[in-house]
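There is one chain below, alone, in C-alpha cells, taken in the form predicted alone.
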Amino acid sequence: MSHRILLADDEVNSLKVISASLRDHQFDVATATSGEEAFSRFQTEHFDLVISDYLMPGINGEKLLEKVKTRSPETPFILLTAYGTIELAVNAMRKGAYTYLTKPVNVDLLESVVRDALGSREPRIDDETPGRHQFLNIIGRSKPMQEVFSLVRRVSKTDANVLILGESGTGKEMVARAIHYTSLRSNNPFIPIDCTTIPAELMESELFGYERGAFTGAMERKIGLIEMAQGGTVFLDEIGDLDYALEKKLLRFLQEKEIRRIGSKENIEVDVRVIAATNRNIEEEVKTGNFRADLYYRLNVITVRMPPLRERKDDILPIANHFLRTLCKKNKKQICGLESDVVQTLKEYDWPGNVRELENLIERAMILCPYDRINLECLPKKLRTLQEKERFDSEELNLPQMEKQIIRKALDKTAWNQSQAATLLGISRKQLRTKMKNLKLLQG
C-alpha cells in the first residue's frame, strides 16, 4: 500500500506541480488549499507525512506544524517556504519539522527527502502497521475498537456530556482527547483532572477556584480548572472516586452551566463540555448509594465502553510495534522486531494492566534486549513461563513422534543393530521390535 501524503499550499499552480510529481513516484497525495482545510482532513484521515507551504492566510505552515505535532508527534512534517532563513529553519526544527525546503521546489530533491522522512518513521519490523486502523493516536483494527472509533466520530460533533467506562490502562484519556480534538472545541483548552490525585479537601478549590481572603492562606485569587477550560473540555478522570460532598456542586455546575469561586457571591457562566471516566462499576455504585443517581444521569448522556486488551487481541501486535518503534527512536536503539514466539506469547497473555502494561513490557524488553530482535529472554519470567508451558503441552501432544525420533537416533547410532539399540534404549529387543512396528519405523 502506498504512503499517504497530505500537501497544503494556497498557491494552486504549486499545489498541482508538487502533487503531480509525488503521484508520479507512486505516492497517494491528498491536497488542501489552506491550513484550516489541511488540519480538518488530518483530524479525520490517516496520513504518513505532511508537506505544507509556510506562508498561508489563517493557519500558516508553522501553526499547522504545531497542531499536527500535538495530535501525532510521530508524523513527519516538511515545511516549504520562499523566504528561507536560518532563523526559520531552526525554529521549524525545534517545533518538530523533519526539514524545510525553499521554493520553487526541486521535485527530485523533494522526492528524495520524502522517502528519507518516511524511512525515518517506518517500522523496520515484519509488522502490521496501524494505517487506516488508527484514529488520531489510538490504534485499533479489532471490531470492538472500530465501533469505539465510529461512536467517537459521531459524539465529537455534538456538545453532549460523555461517560467513558473501562478498566485501568485501556486508554480512556486518549479517547477523551480524541473526542475533544475532533470537535468544534479543538482550538480551546482540554483540561484533564484526575480525581484520585487531588486530596478531597482541595478538590473544590481546584475545580471552582477561590477569591483572595476566602480562607487562611488565600493570598490572591485563583482561577479554577473548570473556568480555565472556558470554551473547551474538562476531563474528569476516575469520577467514581470523587468525594460525595462535591458531587452536589458538580451537579449544579452541569445543570446551570455556571460556577461560583469560593469566597465569592457572583456566579460565573462557563461554556465547558464535560467528559468523565471511571474504572468502577458506576451503575452498581449508584445502586448502593455511593454515587448520586442524578449526577450519573447528567454525566451519562453518551456512554463509550473501552474494551480490555484481552478482548481485542487483534490489536496487540500493531500496538506493540507502535510502542517499539516509538521507544527505539526515543532511546536511539536499533531493534527491528519481535520474534515469532514473543508475538505468540503476547497474544496468549491476558493483560490485566491492559495497554499500559503492554507499553511498560515493551519498554523493559527494549532496554534489556542485546539483540536486533526481541526474544523470549527479554520478557519477564511470568510471560516466559507461559510460553514454556505451551511448548511442554505441545510436546506432550506429540509424544509418539518424539518416541519415534529417539528410537531412530538409537538405531542410526548402532547401524540399525536392534539388539545394541535396545540395550542403548534400556528396553528388550522384543519391546523395540513392537515399538518399531507400531510406529511404522523402517530402515532407510
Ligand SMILES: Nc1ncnc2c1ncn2[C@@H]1O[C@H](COP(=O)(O)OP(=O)(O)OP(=O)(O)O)[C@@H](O)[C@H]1O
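Numbering follows the first chain given and starts at 1. So that the term is clear: the rigid core is the largest set of C-alpha atoms that superpose within 1.5 Å between two forms. Just so we're clear, the structure is a prediction, and the values are computed from it rather than from any experiment. First, how it differs from the form predicted together with this ligand.
- Once the rigid core is used as the reference frame, the Cα position of Ala176 differs between the two forms by less than 2 Å.
- After superposing the rigid core, the Cα of Arg298 is displaced by less than 2 Å between the two forms.
- The two forms, fitted on the rigid core, differ between the two forms by 2 Å or more at the CA of Pro73.
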Contents of the next structure:
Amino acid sequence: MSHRILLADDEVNSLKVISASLRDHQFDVATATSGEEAFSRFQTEHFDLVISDYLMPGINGEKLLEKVKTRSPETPFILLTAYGTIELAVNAMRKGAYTYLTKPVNVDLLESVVRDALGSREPRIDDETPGRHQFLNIIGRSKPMQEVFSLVRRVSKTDANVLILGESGTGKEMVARAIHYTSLRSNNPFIPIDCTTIPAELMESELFGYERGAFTGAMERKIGLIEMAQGGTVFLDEIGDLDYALEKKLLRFLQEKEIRRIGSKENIEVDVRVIAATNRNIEEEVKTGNFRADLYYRLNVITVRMPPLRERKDDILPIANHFLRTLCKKNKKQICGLESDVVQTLKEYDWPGNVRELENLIERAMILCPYDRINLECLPKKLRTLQEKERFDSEELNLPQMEKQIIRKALDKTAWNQSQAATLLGISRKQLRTKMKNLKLLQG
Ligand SMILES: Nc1ncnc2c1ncn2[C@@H]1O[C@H](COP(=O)(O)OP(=O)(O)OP(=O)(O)O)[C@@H](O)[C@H]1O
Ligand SMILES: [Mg+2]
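Moving from the form predicted alone, what structure would you give for the form predicted together with this ligand?
Whole complex next, starting from this chain.
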C-alpha cells in the first residue's frame, strides 16, 4: 500500500511539479492550495506525511505545523522555504518539523527525504538490539544523547551550518562526522581543520589557498582547504581559537559562498557546508567582544550541545563496554570485563575529561591489568581513592572496628613488627599488645 502525502502550497505551479514527481515515485498525493484547506483535510483523512510551503497567506507553514503536531505528533512534516526565509524554517524545525528544503525544490532530494521521514516512524527490526543506542559509531542510550541523535538526523538532511558546543572529549568531532556522512554530501570530502594546530600566520593560506608568486616562497599555486571540500563539508574545530583578523575573511566566505585565493583577483564559487565546534563558552566571548557576533550567527544556524558525561551517567557503562570490546580484540585478550566495584566507581566518578578520559582509562587498565576482568587496582589512584573514601563513609561509625582496621594497617606496614607498629601509631608496645588482645587481632 502506498503512503499518503498531503502537500500544501499556494503556488499552483510548484504544487503541480512536486505532486507529479511524488506520484511518479508511487506516492499517493493530495494537494491543498492553502493552510486552511490542508488542515481541514488533515482532520478528516489519514495522511502519513505532510509537506508544506512556509509562506502562505492565512495559516502559514509554521502554523500548519503546530496544528498538525498537536493533533498527530507522530506525523512527519517537511517545510519548503524560499531562500530568504531559511532562518524562519530552521526555527520551525524546533517545533518538530522533520526538516526543511529550499525552493525551487530539487525533486530527487525531496524523494529521498520523504523516504527517510517515512522510514523514521516505522518500527525497525533491529529496535531491540544495541544498535538502537548507537548512531553510526556514537554510543548513547541516555535521553540527552538520544536527543542529540534525533537532532543530527534532522540537520543532516539540510545544508544549514551547525555549531557544536561541548566540553573537551564529549564527542564533538564524532558528531560532525556523523552529520556529514549521513548527509547528501557524504560522497564528497569531509575536511577537518583544527584552528589551534595551524599557526595563525599560515591559517589564511591553508583555508583559502594562494596563487603562484602571491608572496615570497609561493612557488606553486596552492588550493586551500575550503576549496578542496567542494561539494562536501569543512569542520572548523576549536573555532573559538581562530585569529580575529581571519574571522572577517571567514564571514565573507559564509555570506557570499565564494572565496579568493591569496594573490588572485578572481572569486571562486564554493558549495561547502560548514560545521564548527568549540569547547569555549562562545556566547560569552561574543558578549565580551572576543568573537564577532555576525560570524557567530552565520555559524550558529543550528546548535548541537554535547552533554558532559557526568550528566548522562547511563552512557558510562555502554561506552566502557564498547571500548573494552574493541581494545580486547586489539590486545588479543581472551576475556574482558569489569569487576563490580569498578563498575560502581566508573559510575560515581565525574569525568572532567569526558568520553576521551574514559577511553584512556580503559586502555590503560587493559594494559596494566593482569586479570581477565579489570579490578580496582588497575584504575588510576584518583578513582581508587574515590571508592575507598566511599567505603569509609558508608561504614558504620564503630570505633573498635575502626581502631582494629588502623592497627591492622600499621602492622601490615611493618611486617607485624609490634615495636615499629606501636611507634607508627604513637602508642607504647604494651598498649598495642593490650589492644590487639582486646580486639582479637591476629596475624593473617
Ligand atoms: N558517544 C561516544 N561513543 C563512542 N565513542 C565516543 C563517544 N564520544 C566520544 N567518543 C570517543 O572519545 C574520543 C573523543 O571524541 P571527540 O574527539 O569526538 O571529542 P571532542 O569533543 O572533539 O573532544 P576535544 O574537545 O578534546 O577535541 C574519541 O576517541 C571518540 O572516538
Ligand atoms: Mg575535537
